[in-house]
Structures are given as C-alpha cells and as structure tokens.
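Have a look below at one chain only, the form predicted on its own, in structure tokens format.
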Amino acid sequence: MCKAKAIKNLKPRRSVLYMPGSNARALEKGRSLPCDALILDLEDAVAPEQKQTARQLVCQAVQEGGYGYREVVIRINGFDTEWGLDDLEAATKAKPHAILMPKVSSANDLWKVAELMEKQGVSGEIDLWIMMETPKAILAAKEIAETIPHLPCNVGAIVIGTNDLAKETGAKLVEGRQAFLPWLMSCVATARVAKIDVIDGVYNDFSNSEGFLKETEQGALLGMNGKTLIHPKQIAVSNDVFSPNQEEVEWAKKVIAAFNAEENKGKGALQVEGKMVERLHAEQGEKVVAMAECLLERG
C-alpha cells in the first residue's frame, strides 16, 4: 500500500495480469514484470487434468513470495465444480493478497464465500475480489453493490469477465464493444456504490497493439481503475493509460491549493485560471495526486 495519506487504502490496479497456475515458469516470471497485480489462475487457464498440480504450484509460489509491490490474487474455481472448495481452503492457507471468486451471480454467492473465509479465520487478512461475468450478475448488480459493505471480509475489486459475458449472451466482442457498454457501465456503477475498484475485461488479440490501446483508453473513459491482461506485452500500455499524466497532476494541485487557501475555505465553487471548479474537483484532484505520489514511491 502506498504512503499517500489523502486516499485510504490506495492500491494502483492499472495492469492486472492473468498467469496460468499450471505454468511454473510464468509464476516465476511474474515476480519481475512491471504490472500492479497478478491473478494466478486456477480456473479457465487450467485444464481439468492439471487442476490439482496448478493448485500446488500457485500456493507454493505465493508462500515463497518475492512479488514485491505487486498484489497477488488467486482465482479459484467455482463452488459448482469439484475443485472450488479445495481451492479456497488451499488459497487461504497460502495467504495471497486476495482471492478472486468467479461466476458471482447473486448476493448469496458473496455471502457463501465470505462466510467460508471467516470460518477459516482469514476474513481480516485476505481480500475478496469478485468476477461479474454472467447475465445474472448484471441483473443482480444493485443487490451485489448493496451487499458488499456488509460482508465479513473486505472486497477489493470487481473484475469484469467480458469473454464469459460474450459466451453467455451471444453478444459479439468487436471493436468499440457497443453491445457491452450497458453491462460495463453497470459494473462501474456497482463498484462505485460499493466504493471499490473495477477492473476492465481482457483484450484477446494481444498482437493488435492499436486495438488494445483503443479499448484500454475506452475503459479509462468509462471509469475503470485498470484492465486485466493476458500477455506481458500489454502491461506498459495499460500502466500508461491508467496513470495520471503530468498535466493532470499539476492541474489537480492547483485546484487543491485554491480550495485550501484561507480566503476560499468556505466556498463550494471558484475560478482557477479562468475555469469554474467545484469542491468535488478538489476531491477528485486529491485522488490524482495520491496516485501519482504512490507510483513515484515505486520508482
């Protein structure tokens, strides 16, 4: 966690890279990649016959550590599979930063995993991340958002599963993601109501750098905190798009300074360099400055 005091529990999640749990070399490589977070995957990236081996490799890698500032997240299999409960038990013993629950479709799903984490005594140590990747999840967005603050564990982020949404709905994942925009914004709204982060879905054609840049910029425009990635070559672009630039940081500092000035203490709106700004812009600016300071600390 960064030292910036303005924003509580600030954790950059600009680039969140999936790593197949069955690939020991990939798990090792993750220790040196410049991404903000790693999802060590026991679910979609692992064939059924490799599930148990992947669980052992991932838990061993987490226990060995060496991932530095990177958040380490284990994505377990769903509880409707033969591996889900064993995955959760093993993951809680390994002590990653978070456990990612796939296929969350209702508040009941959240309560089940949160209560199991509480029984295992890790609800105060390990965050829960949740995937919204089913039509049921989209329809239950309000219920999910209102439930998150009441769970016995901390929920760190929503991860959007666009590939599964495409599979379940038949909608086409094409450039611009027109069919997905209502669902993407539903996930953003869910995260904002719950006061947690929201991470955009993956871009499958990792050889198409122009397409990836456009979709990453779209995610930032929609209000995402970062993007899930499937290849290390996507990290630099994602980090750049979701980082505040120097111009944004300088403007944020000017707005904050203006509202902190003694003569403006009680004002809700004022002019800064000919532009009308409100106190909410100062609050947004504090987040921008805190993120910039956090990234600067990493060097």
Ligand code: COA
The other form holds:
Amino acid sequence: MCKAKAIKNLKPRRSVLYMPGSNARALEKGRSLPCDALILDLEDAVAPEQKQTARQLVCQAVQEGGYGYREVVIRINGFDTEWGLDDLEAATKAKPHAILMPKVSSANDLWKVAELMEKQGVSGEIDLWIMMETPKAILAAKEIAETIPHLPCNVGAIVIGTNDLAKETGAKLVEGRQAFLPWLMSCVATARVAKIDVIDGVYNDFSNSEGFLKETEQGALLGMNGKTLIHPKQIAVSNDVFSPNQEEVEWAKKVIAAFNAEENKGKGALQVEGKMVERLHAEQGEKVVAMAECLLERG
Ligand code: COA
Ligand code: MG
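Got the form predicted on its own; could you also share the form predicted together with coenzyme A?
After this comes the whole thing, all chains and molecules, with the earlier chain placed first.
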C-alpha cells in the first residue's frame, strides 16, 4: 500500500492541468499526460455557445475513464449562471473524483454546493474542491476554513484563481506577484486550518519557461502543494519543483531516526548535524518521506 494513504489527505497534487471541456483532443491527451490531476473545465475556458457540448464531452470522457492514477476533477459553472445546477447534476452522475466549485465567497456558498451534493447522494464518493478567487473569499477566509470540516462532504483542496483575483481587484499579475502575496498566504492559511491541500494559480505566459519556473518555485516556498497549469509543457517542471528532493528525504529520515533512538525517547529538542530539531520536524519529515515513497511507488 502507498504509505501516503496512511497519512490523511496526503495525495500528490503537484501538477493540476486545466483543459477546456469543449476540447476533445485535450480530454483525450489527458489520459497520457504525466500530471497528478486534471481539471476538466466547464466554466471560464468554455464559451457560452459551447457550454452544452462541453458538458456532454466532459461527462462522457469521465464515464469512459482511462485516466489511470490521475485525479479527475470537473469544474462546474457557478449557480448564478444558467448552467451551474445542470452542470452539477450531470457531473455527479459522471462520477469524477471531485467537483470544483468556482468563486466560492462565503460559508453559505459552501453549504449550498455541499447540500446539493448530499441530496444527489454523492457526498461520500465525490470530493468537493473549491476556488478562492474573489476579494470576498479572501475576506471570508476564516469563515471558509472553519466551515469546511462541518460540511457533509469531503473537501479535497483549495484552488487559487489568480486571474480572477487580478480582474476583480485591479492588481497586476506581474513577475514576483507582490500584490498577491497576502492573498496567496490567506489561501494557504485557510487550507491549513481546514487541513486540506492548496493549489497555486496558473502562469498564463506558457511559452516563458524561465518565468514559469520562478513562479512555481515561489509557490512551493509559500507552502503550496502544487500548481494549476494550462499547458502540457508546464507539467514536468511543476512535478519536479513540488517533489521532495533527495536531500530533503535524507534529512527527514535522519530527523525521524534521531527521535526514534532509544537515548532520545524523552526529549523534545535535539541537535542533528549542528541544527536544532524538534518533534514537529520529525512529523513534517514523516510527510516528506511518505510523499517520496508514494511517488516512487507510482514510478
Ligand atoms: N490540456 C491538454 N492538452 C493540451 C492543453 C491542455 N490544457 N493545452 C494544449 N494541449 C495540447 C494541444 O491539444 C496540442 O496537442 P497535439 O499537438 O498533440 O494535437 C499540444 O498540447 C500543443 O498545444 P499548442 O499548440 O502549444 O497549444 P494550443 O494553441 O493548442 O492551446 C491554449 C493553447 C492556451 C488554448 C491551451 O493550452 C488551453 O486551452 N489551455 C487551458 C486553458 C484553460 O483551461 N483555462 C482555464 C483555467 S485558467
Ligand atoms: Mg476563475
């Protein structure tokens, strides 16, 4: 068994690739791309006149399967649009791993989608993922975090929508993302309070590999579990940046071994190779090792 499964909610979500639900070629390609998760989009990447077609294509693709280890997520339209409720109904029937609710801005928004999923009898088998991408969501971060554990369905991840945040606030999405840093960290804190994953926003300039690497590394430094992607050529870098490297795994093993040693049984703080470590570092280390083993097992 993958050891990561023994640690609650530990799943690789390093690379989460969006694709327009209306793009049959992309839906097919998703079956062989090396990303950890796919978001089959019915919302912003689909033009109004393509909404019905996209819904059909996506649900058919999910029912046909063939996506292997990849988590398959359907992003539906909001309930303030003419498509949202029908999307939810069709998506729950197709049985993806998760449904992604866009523009969640309050506890009420969460309850609404969670209760609809419960009514459709899928709360035990389909996870809910949520987008934080409105100024209201940022201001309601505490309320959102504290609501998540009480919902009648499992919430798997927060996905950050930086393009919508830029549109709604007027802040510019430039290299370094200075204006976004407080909001990104609010999303990280929300996810940690709720004990779920948080996936960074997309990098639009997909031909700029240097800029993409910098922003992906920034996301990892901020504490993200992975990044949402828009193009297959972004997958390898994101997988690499969000995988524990050999040095981190070896260090984690040393810290765990130090706390497991008989002579250190009663100690809360130790030194390993001249550095202070506490039991919380051993706990962090367990996650690093479990994730590395999970990825190794997958090959
Ligand atoms: N998922 C799966 N496959 C994708 C893909 C994606 N997101 N983006 C591109 N591809 C495929 C193309 O189908 C093409 O496949 P092929 O050559 O084997 O036929 C290959 O990758 C190369 O694509 P390319 O020609 O470089 O790009 P494009 O012009 O076809 O598409 C975009 C460019 C931006 C339109 C496309 O990448 C895209 O739609 N991205 C996702 C947008 C999205 O979902 N946004 C919503 C959230 S922000
Ligand atoms: Mg959006």
